[in-house]
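Below, in structure tokens: the form predicted on its own, a single chain.
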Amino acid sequence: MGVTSSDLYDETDAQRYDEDNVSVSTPEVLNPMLDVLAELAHAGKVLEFASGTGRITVPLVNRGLDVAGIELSPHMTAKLREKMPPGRLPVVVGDMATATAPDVGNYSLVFLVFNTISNLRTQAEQVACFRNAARHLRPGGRFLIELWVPQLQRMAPDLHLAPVQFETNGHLVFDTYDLASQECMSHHYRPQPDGSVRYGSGRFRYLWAPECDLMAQLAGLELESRWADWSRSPFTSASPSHVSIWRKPEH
């Protein structure tokens, strides 16, 4: 396993993960994403960086794709194993910036969704992640990321805090930013059945779409498409997120 600055999801995190992310695991949310990923794969090999509990990889395998994963947390991988055996979905436990999956150099698609590149909290590691994706791709293959656009305009003056999410189930999210280092901490408040509130936090390094393009260029990849969402809406200065695809040249 490589050395990474990412927070390691422990056993408690892994047990809670699927329940905490029910709202982004419905068919209405997943199917547009799965359609795009299957189309880009062109029936070739697919690799997910940060494969987690299999929220995306398992349904892709069920669609008939040849899928593998790299995941830092053995606890998250153990949850995936409850859903699908290694023979159908191999997963390497390691750092997505450095770990090597089987059949390196032969993947049609490497993807990294749900803002997870920000889990790497240094620019150098994020650059290494792009290079690792390029290393796994065959010529003509594609690297896709889904990433939020930091909502700095929402920050209260002098507080460096921005509201991010207010769900109907009462789940609240606030982000705090260090503008000098591009570090971010997300603060989650989830109501519990007993009336209490469970607090959790995660540390990230945010990055901008043009910064991603430079990282891709350093890895020898070329920007092919950028959308605001999985429905391929145009990406604009008002978009809160983007889905970006870079292609490895044929020669």
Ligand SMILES: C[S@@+](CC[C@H](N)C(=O)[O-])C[C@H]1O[C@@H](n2cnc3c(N)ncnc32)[C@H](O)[C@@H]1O
The other form holds:
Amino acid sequence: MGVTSSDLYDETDAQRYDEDNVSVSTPEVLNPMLDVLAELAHAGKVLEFASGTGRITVPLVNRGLDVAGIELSPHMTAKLREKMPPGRLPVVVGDMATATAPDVGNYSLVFLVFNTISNLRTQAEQVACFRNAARHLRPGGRFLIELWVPQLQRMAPDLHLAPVQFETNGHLVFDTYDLASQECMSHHYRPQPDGSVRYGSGRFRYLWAPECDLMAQLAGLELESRWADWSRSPFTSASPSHVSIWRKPEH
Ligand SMILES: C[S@@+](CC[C@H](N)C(=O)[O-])C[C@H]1O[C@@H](n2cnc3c(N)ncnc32)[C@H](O)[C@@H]1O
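Form predicted together with the ligand structure, per the form predicted on its own context:
Every component of the complex follows; first up is the chain already shown.
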């Protein structure tokens, strides 16, 4: 596989990431996630694809887990390094669709959260990512994904645009969709203290849970659980996102 289709998080993105994501870095948000991940790890090795600045991996290591990461951006990894040294949390800077972490084949859990499978913007790379996860797992190990459900029902049809989020701090998000190619672009508008608005965008390939299941099947993985959230609520047609877990067969 050649060069990744993912947008690269540059130094500015890395500098802003933790501050922009304060609302999803609180103990109230993180603890239910960390509880599930720790339980699924069964005290074995854990690998995060797209480990970023360590929002999840650093607290997992602090809970005593044996964790590694694969992350495309050296800038995001440099921010993680300000929090934890490589001896405690090894990170391979590379593409999660192709890169190899130490102890490949020995992980009890590989996880990919915060919708990041969609940062791979071709179907072929998303399939490769599932295969790469399966390759890293020990027999009986699990691959977990947290992914939003494309909100096409919210779309203004003539505009191909859907409102996604409006937070009390004024942070506004719209997504634009190209239905033919399954491409999506998120547009973020963040009010600044000086009264200006900072615009940022990200490009994604959206996919539904059943397409994930097909990719898992191609990678030799079997669906074990699908929840609407980290407290294991049932996934329904109204659920805006899902947490899905596939298992690598023992034999
Ligand atoms: C929304 S952030 C999530 C970071 C972290 N998982 C978290 O939950 O805070 C997305 C991350 O995915 C990384 N990323 C994007 N494409 C990638 C790829 N092909 N391989 C590895 N990492 C990738 C970005 O550099 C960025 O750090």
